[in-house]
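Form predicted in complex with the partner chain, single chain, as structure tokens, below.
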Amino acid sequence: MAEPWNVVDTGLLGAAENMAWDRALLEAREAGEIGNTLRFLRFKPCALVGCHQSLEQELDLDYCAAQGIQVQRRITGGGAICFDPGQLGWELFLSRNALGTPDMGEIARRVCEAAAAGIRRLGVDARFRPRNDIEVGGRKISGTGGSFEGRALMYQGTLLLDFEVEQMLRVLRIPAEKLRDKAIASARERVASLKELLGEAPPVEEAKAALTGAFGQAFGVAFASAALPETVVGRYREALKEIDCPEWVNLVQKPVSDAPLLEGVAKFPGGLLRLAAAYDRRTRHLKQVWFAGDFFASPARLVNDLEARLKNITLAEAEVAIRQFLSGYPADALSLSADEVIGVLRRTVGEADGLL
């Protein structure tokens, strides 16, 4: 059997401390100071943006400041999320050849499938959904992402033991007024916690054991628990100095005006369609789209599933995605046509581009 992998738990920490451990452990793995390592972590209330996002475009910073919610930047990519002690973070620090493939997509898939198997041990039917989510019945229960450094990599995810959707949406910038309720309802239907699914959240130790067991089985390794070497603690202190600092937190700054929340509305024979879109004017990408109105759609999750398809894509890609989605979806009924949905989206985005 291969050498055992280490498992550590850094406990409940602030955002900067957790980000500093990410960097320190990744550097230490690259330097060969530690072997392959599984880390568990939890967060004090905080909001984290992806490595290349700007705080001001993604977060309601006034609300965060008023509520004492820490804001930080991850060393991994993806979107903004918020944490509190109700989520369990898991992270693997591995040599890049540990899983026997150099393909980053394949590495992500293998780790996510193992994590999904771990979550299934807790009593829910968790499955990996490409590219990066683990879901139960179409609802996200663990978001994931990775970072690499030389010959080492870190792949991380978050397991929602308990989760407050409303709190997350207060922290993030989302559409106002008429679509706000829709955005909240939509997020609630797209996200699930173990507490919601099982009636109560499993104890943290049980969730850790389930994930550890599943990673061990998937990768054919045993886990042992050993203290981190002093050199790694030194790296952590150095990393914390750099990360707990405005230069890092504000590394990417983009004006809010480049990321407007657009709204569009149109009346059709099949009903009123209202939409909101978070749009990046610089890259001309739709970050997210929400639909509401009094049109008829069955099953009800059709609209949520369509919204899930329309993330981080250009308008042209969205048009293709809407057509493909609606022609392939097992819909019982929808009182709007693809042309009508596309028409409203095109007009809404077109008006925003005209303001450039």
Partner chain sequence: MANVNGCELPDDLYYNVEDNVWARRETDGTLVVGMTSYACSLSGQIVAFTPKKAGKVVERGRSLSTVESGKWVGPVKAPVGGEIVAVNEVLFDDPGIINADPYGEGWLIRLKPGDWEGESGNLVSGGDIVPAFEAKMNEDGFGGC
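Can I get the form predicted alone as well, since the one above is the form predicted in complex with the partner chain?
What comes next is one chain alone, with no partners or other molecules.
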């Protein structure tokens, strides 16, 4: 068996402390101060934006302030996300060649399949869903993502032990349509927690043991607990000074007017389609698209999977993605045609850009 990997648990921390540990451990792995490491973490209530995102464009800052929800910036890219103590975070800090491939798609598959095996040990049928989600019965139970830093890789995931959909919808700046009762019910259909699936959330220690065992089996390694070297603790302290300050949190400031929340609606023979989109006017990219309304879709996850394809792409790319995605289903799987869906999206974005 290969050299043991480290396992550390930094416990329940605030957003700034968790981000500082991310930076410290990634830098330490790159510098060779630690070996391959699995970290477990939990968050006090907070909302995080990606490194290059603007808080004003992504979050309802008034609501966060009123509810005492911390806001912070990640050291990696990606979209805004909410955390609370009901979620268990897991992170792998590895050498670039630890998994035998530099391809992030293949890395995501290997790591997510291992994590899914760990979640199955807790009593649910978790499966990897490309590109980087883990689902149970078509419902997301863990989101993941990774990034390289020189010779080091950080791959992160979050297991939903318990989850408050309403809180997520209030914290994130998303169209009002998503806050209505029907949309909340729809969000509950797309996301699952272990508490909901099992009747109660498993103890945190049991969840950590299941994931640790599955990673060990998948990668052919044993895990050993050890105190972090003082050099790493020093890196953490320095990182915390830089991260736990307004200059870092407000590193990117873009006006809300540059990222309008768009809504479109149209009635077709196959049903009523409501569309909402977060759109970046400056880069002309759709950040995210949501669908609702009164139409037929089978399987139910068809809409969820289509939405997952329409993130951070141009309108032209979205049109291609919609056609390619729907071509993989029978003609009667969706009571709306690709042309109808694309037409509503095109009109909605065109009106926002002054093209119509």
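For clarity, every value in this text was computed on a predicted model and none was experimentally measured. Numbering follows the first chain given and starts at 1. Only the largest set of C-alpha atoms that superpose within 1.5 Å between the two forms is called the rigid core.
Residue 308 shows a C-alpha shift of 2 Å or greater between the two forms [criterion: core-superposed Cα displacement of 2 Å]. Residue 25 is not among the residues whose C-alpha shifts by 2 Å or more between the two forms once the rigid core is aligned; its shift stays under 2 Å. When two forms of a protein are overlaid on their rigid core, residues whose CA moves 2 Å or more are considered shifted, and residue 284 is one of them between the two forms.
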